[in-house]
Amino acid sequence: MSKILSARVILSSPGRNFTTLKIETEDGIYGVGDATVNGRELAVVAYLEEHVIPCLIGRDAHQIEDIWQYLYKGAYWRRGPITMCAIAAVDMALWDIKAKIAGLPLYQLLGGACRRGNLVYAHANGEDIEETLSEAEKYIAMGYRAVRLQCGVPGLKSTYGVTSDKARYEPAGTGLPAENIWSTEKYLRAVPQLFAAARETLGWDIHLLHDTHHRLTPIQAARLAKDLEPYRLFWLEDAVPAENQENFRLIRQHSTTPLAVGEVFNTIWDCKQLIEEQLIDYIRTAAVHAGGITQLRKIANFAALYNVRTGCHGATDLSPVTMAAALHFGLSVSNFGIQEFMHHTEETNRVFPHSYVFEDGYLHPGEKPGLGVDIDEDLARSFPYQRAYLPINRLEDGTMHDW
């Protein structure tokens, strides 16, 4: 038995806001977990400090499954991003503690490695096709085997995924939410041109991905997926808003382009129909948003029954703690597909020193006991929280649209 002695939330902003939970046991072992909800960080802080942490003190840190069920079922008000991110932070920290006590990297406790590393994809973006492909070539030269392509749309001032900082993409900004203008018609004309040029320039040995960011109707998404079939995408991501899982059935009826979704999902119930009816090919739930490693393993095992593979969300609104959790998880599951990998700022990397490494297109979590990631609390305090919002999206006539 290893009793939980204390737990505290660390809120910091080394380039962007992160909510981190640190749990310590009576024998001096501690673990860290990520609880970041982009643009709603303080909501999770309150949930943890006022409701969760008091229930943890004195419990056996080894009872990960029981504590997960206690926090999920005991609240009565289940699911939702705030609840599930708070549970995820506890879950990650407890797995970190258990693996440290065992003296093993976490993936060994999860069943051992299924491959030599996790295939990852980079983000290449530009104002036009030429700039996007130039950025893609830089990543390929660095050893990446898979690249997500996002390109400016002619006639639109700004486009999702396109940023002046080519090393990373951070949509949240200080002040009130920024407002962007969107045109589905202009977008649908531009994307096939991007991928036609990409295959001609980059060839066929590199995996290409694209994210529509929940902006299309099912029939629009079906049209795009069909138009992109000749270019053999690795996947088309978030084609439609995913609250209505049946939307994907219409896309599936019209195209064989692989489909990926799930970064905004919180539990296995959000993806149940999509998986069991084989309406998607990749499930993108993240450890931080879907209740931690414990829930993520259940989702992966369920998905494996239907030949659906994993593709965990990995944007910069997830701290290196979640990235480490995703890498240990991905290395240990048989139906791993690919891992999104966006580079954090140097400030973030200093606040969260970590052991995972990139080589030849793959990320490996490293061999340090536990998650292999830590938090420098003194340094974290030098980057105070700053309120930030994600932008909103409007159509050209002013109508609110999905962001």
The other form holds:
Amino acid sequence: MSKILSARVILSSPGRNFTTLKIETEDGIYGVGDATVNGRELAVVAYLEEHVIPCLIGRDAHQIEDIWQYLYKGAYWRRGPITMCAIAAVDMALWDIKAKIAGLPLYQLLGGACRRGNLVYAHANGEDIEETLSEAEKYIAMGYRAVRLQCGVPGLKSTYGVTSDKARYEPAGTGLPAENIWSTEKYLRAVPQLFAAARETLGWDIHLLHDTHHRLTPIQAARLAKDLEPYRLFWLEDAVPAENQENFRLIRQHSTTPLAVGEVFNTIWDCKQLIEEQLIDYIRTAAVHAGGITQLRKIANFAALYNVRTGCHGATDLSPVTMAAALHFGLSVSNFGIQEFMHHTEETNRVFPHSYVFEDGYLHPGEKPGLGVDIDEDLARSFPYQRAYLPINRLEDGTMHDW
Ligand code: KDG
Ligand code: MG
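Can I have the other form now, the form predicted together with ligand KDG, not the form predicted alone?
Next comes the full complex, this chain leading.
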């Protein structure tokens, strides 16, 4: 028994906003969890402070599964990003505490290492093909074995995944949401040209990925997947919005390009049909948005039955706490596929000191007991929260589109 003595939320903005939960036990052990929902941070703060934390005090921190079920089934109104993110933060913090008490890095408690490290992919983005490929070459020189390519589209001022800071992906901006203009037709013409040039310049030994960010209809996605087939992508991500999971059937019927989806999913139910019908190859659910390590393991075990592998979301809005959770989880599951890895700012890395290390294209969570990531609360306080939103997207005629 290790009673929960207190829990508090730490909201900070070291380069971007993060919501962090810290749970302390009566033995003086603490654990941290990430609760960041990009652009909706304060909703999770209120959910945790008003509705979750009061129910945690006095509970046994070791009862991770029971506490998970208590928060999930006990809410009655289940699922959704805010609820599942709050549960995730509690879950991560409790796993951190359990592993610290055991004196082991978390992956050892989850079954031990299945491999030397987690294969990761970097982000190369540029205004045009030349710039994108020269960014990719920089990552390859750093040792990366997989790179996601996003490129400006001729005729569009801004394009998904192409940010002004080439080294860092950060679409959220302070103030009210920025408005971008989108043309699917222009995009569909440009992407195959990017990948044709990429194979010519970068060769065939590097894994290449691309994110469509839910912007296509099923028939458009099928055409893109087919057009990209000759370039042997590692995956095509979020080809269509996945509210209609059966939409993926159409893409599958037309192409052998591997498909990935799931960064916005919150529960195993969001993945069920896609996995059962083998409509995807990679499931991208992340610890923070899909109920923590406890539910991620269930999703991975279910996916393993159908030859679907993991590919956790790891953009900059997922804090180093989520990154650490993903790395312990990834190392310990047999059907790990790949992990997204985007560099956080220096300020973020200072607020969240961590033990994970990059070497030769792989990330390892390190050997520190627990998650191996901490929060410097004093430093965090010096970066106060700033209201920030993701942009929105409209078609050239003004119609609201998916972002
Ligand atoms: O908050 C939104 C970002 O996390 C998202 O745009 C990142 O699509 C994304 C990715 O694949 O990393
Ligand atoms: Mg994505």
